[in-house]
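The chain that follows stands alone, in the form predicted alone, written as structure tokens.
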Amino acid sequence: MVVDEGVRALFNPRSIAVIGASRHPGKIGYMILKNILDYGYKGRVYPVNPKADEILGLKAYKRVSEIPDEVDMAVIVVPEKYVLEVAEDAGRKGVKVLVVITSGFAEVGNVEAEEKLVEIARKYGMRVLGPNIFGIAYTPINLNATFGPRDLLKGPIAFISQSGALGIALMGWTIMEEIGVSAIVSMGNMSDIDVVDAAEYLADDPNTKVITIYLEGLKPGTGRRFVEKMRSITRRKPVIVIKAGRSRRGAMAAASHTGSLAGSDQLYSAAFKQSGVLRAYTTDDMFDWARVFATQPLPGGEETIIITNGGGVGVLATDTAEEHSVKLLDPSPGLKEKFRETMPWFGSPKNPVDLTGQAVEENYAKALEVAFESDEIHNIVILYCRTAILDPRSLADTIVEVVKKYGNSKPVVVGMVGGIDTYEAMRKLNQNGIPAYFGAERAVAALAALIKYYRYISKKHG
């Protein structure tokens, strides 16, 4: 694919000019600039201001058409009624890629000045991301360009949002949860660039494996670009989308929060659809799905067995596995003689397999092991229950080990339930490359993402 200058250098910029960057702490100029500088960048960085000679150690400039050096990259921070000027400037010097954080275009009702902000930048070649937005973040080349959290930790999940203030959230949700990403997109009006720009870029990236979006809504009459750029994008890369507005009012305020046309929520449906795009209702599911993604191989096939320490997680699972049309298997009588040796007598080789709570680490790691030697099982759920004689973090080192063992050659996801020591165990098999989720229900959803991303692709392939 021939990549876009433009859309190249916003996400691998040579030079970073910061127009408008700031002396003063609290201001966005200010941590902007700092979070380039602190976060690691390794290109060259030239704060612009024509009221200071220096900002946070590096020479300031008047103008961009000052700099002695060429510019891939400029981060817009000025007031709106000087953006098209700054725009105009930073053509001139050539300018590849307007990052445009000031807000005050469409999503106000100011379509003539976000329009000549483009017809600017089309008359240089530039391209524009914004305007209305947080920034940009790559973390393999240490780029954190926006006004969020800066210490991003670095992994294969990208989120692109057209929300700005859901997206910085999300950025320090994602640090706290330990959930590491290699691009955070702001996309705001979208004047230029738009979502099928940056998961275009992002799917021939080797350090993303799965894009998220959030989305409010296209722009008029992109909807049959949007299907037909997706098809290709999600059969490199699985799409994940949450879609905002889906109710009437919630139409309407997406219309007044970026100027987006919302439409009708069927329509986005049926497109999401026939692009293979994985559709997420809330945010929780989508950064599980994105876990399940980003850590596991696509399956052999469907066929999948749910491993437990108590039969009521192990009902819960089997509904949502119904629900969302995950094939539980019928284990053959030889695999359930292998299970049965697993537990103690009362326990059930069915599936679920049900270890019983006298289950321990070597429970768990025999049926484990038995799971991953079968040829029947395509997908292995773990499930745990906190009980006395099973020390969660213990139980977490087991599976870690024997998953290594079998060099993660199938799909394994894990749900527990318990407290803090619970919770650590979780953090601890996340650390790992094992998703884990607080609970049944999330752990089978999020497998089911990867089964559904499964199929689309066997079609696709097939």
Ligand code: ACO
Given for the second form:
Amino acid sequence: MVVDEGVRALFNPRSIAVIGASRHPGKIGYMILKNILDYGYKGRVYPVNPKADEILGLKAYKRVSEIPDEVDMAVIVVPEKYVLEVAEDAGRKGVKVLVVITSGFAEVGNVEAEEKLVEIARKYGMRVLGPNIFGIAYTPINLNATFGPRDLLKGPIAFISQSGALGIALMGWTIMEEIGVSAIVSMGNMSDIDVVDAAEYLADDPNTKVITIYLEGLKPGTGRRFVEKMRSITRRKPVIVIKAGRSRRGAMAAASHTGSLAGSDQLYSAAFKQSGVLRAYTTDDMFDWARVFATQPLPGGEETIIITNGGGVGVLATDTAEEHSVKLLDPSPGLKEKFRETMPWFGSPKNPVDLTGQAVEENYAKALEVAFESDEIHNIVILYCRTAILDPRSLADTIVEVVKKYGNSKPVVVGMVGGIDTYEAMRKLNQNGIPAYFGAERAVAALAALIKYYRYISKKHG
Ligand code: ACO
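Having seen the form predicted alone, could you now give me the structure of the form predicted in complex with ligand ACO?
Time for the whole complex; same chain goes first.
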């Protein structure tokens, strides 16, 4: 696939100018420059501000065209009334991509200025991200050209967001929730570069394993393109979309937020289905699923086993499995015999495999080994309810050890129920690449998304 130079420059700029870099710490133009420098971007950085000689230790230029170097990306953070003239100057300079943070365009009815901006960009062969965005981060090259938090946890999840606030919130979340990201791209008004352009680039990006998208609406007339391109992208990587503006009032809110036409929800549902996009209905679901795609192998089949120390959570997991079409294995007599040896006499070797409330690390380890070694089992759900005899943190260590021993050969998800130490255990598991969730239902639902994608891929290639 031929990659557009402007889109490439968006993710891999060799040099960046910040037009409207401010001398004042409280301003957005100051924070963006500071984030670029402090997060460790290794390319050349040029502040542009006609009133300053130096900002954050760097020489400032009056305009981009005065910079004695090639400039790949220009982040524009001047008030709306100056945007067109600085864009024109950037075009003359040969900038490849404009990242326009400034608000006050189509989202407030100022369509004319937005069209002019795109016209200028086309004239000079530039691409435009925005306007009305919080910026872009691409962690493999330590690029954080946003006014969100400075630090981001690196990992293989890309997030393309038509909501700035959600994107910024996620940046802090990545560290708290152990969700490692490759890219966070703010789409704003999508005057030029849109969700599809960004997803297409990330589909071939070796640092991204799963693409997540918060979408309010596509531009009129771009539905067919979305389906065609996404169909090809989803064959290469899973794409999870959360579509906001489903309700009538939600659609009105989306129109005044990013100028999007939310459109009929049935049309979007059909488009997602045709293009193999997984649709999530909550942000929790989106990132729960993304976590599995980021860390687990694709299944070798449909048969799933649940291993638990609590009957109740086992039943809840069973309900969720059925609701999400996750096939629960009926273990053969031989396999039941093997599970029987991992539990007290009053446990159950059926599916769910109930190790009972008496279970300790050893029971889980043995049952997990049986599950990994059995050809009947393709997917493993581990559940745990807090008991006084088994510390969840110690169980987490055991799970990590066994999963590592079997080289991540089968998808594993963990659902835990308990107090603060269970959260510590889940954190430990997530840090070690084993997706762990509060509750049986979330774990099974996340696995269900992986299995759904497995079905889609098998059908396409099978
Ligand atoms: N070239 C370069 N620099 C210039 C130029 C120019 N032509 N003209 C002015 N500047 C400088 C200014 O001197 C100033 O620097 P200084 O503070 O050192 O004097 C700097 O550019 C910024 O200009 P201000 O007039 O101070 O503008 P301000 O920072 O108040 O606002 C901004 C600019 C942030 C772009 C504002 O207009 C805006 O659009 N804010 C909204 C941004 C936003 O929310 N985007 C969507 C995010 S998504 C979400 O939901 C979070």
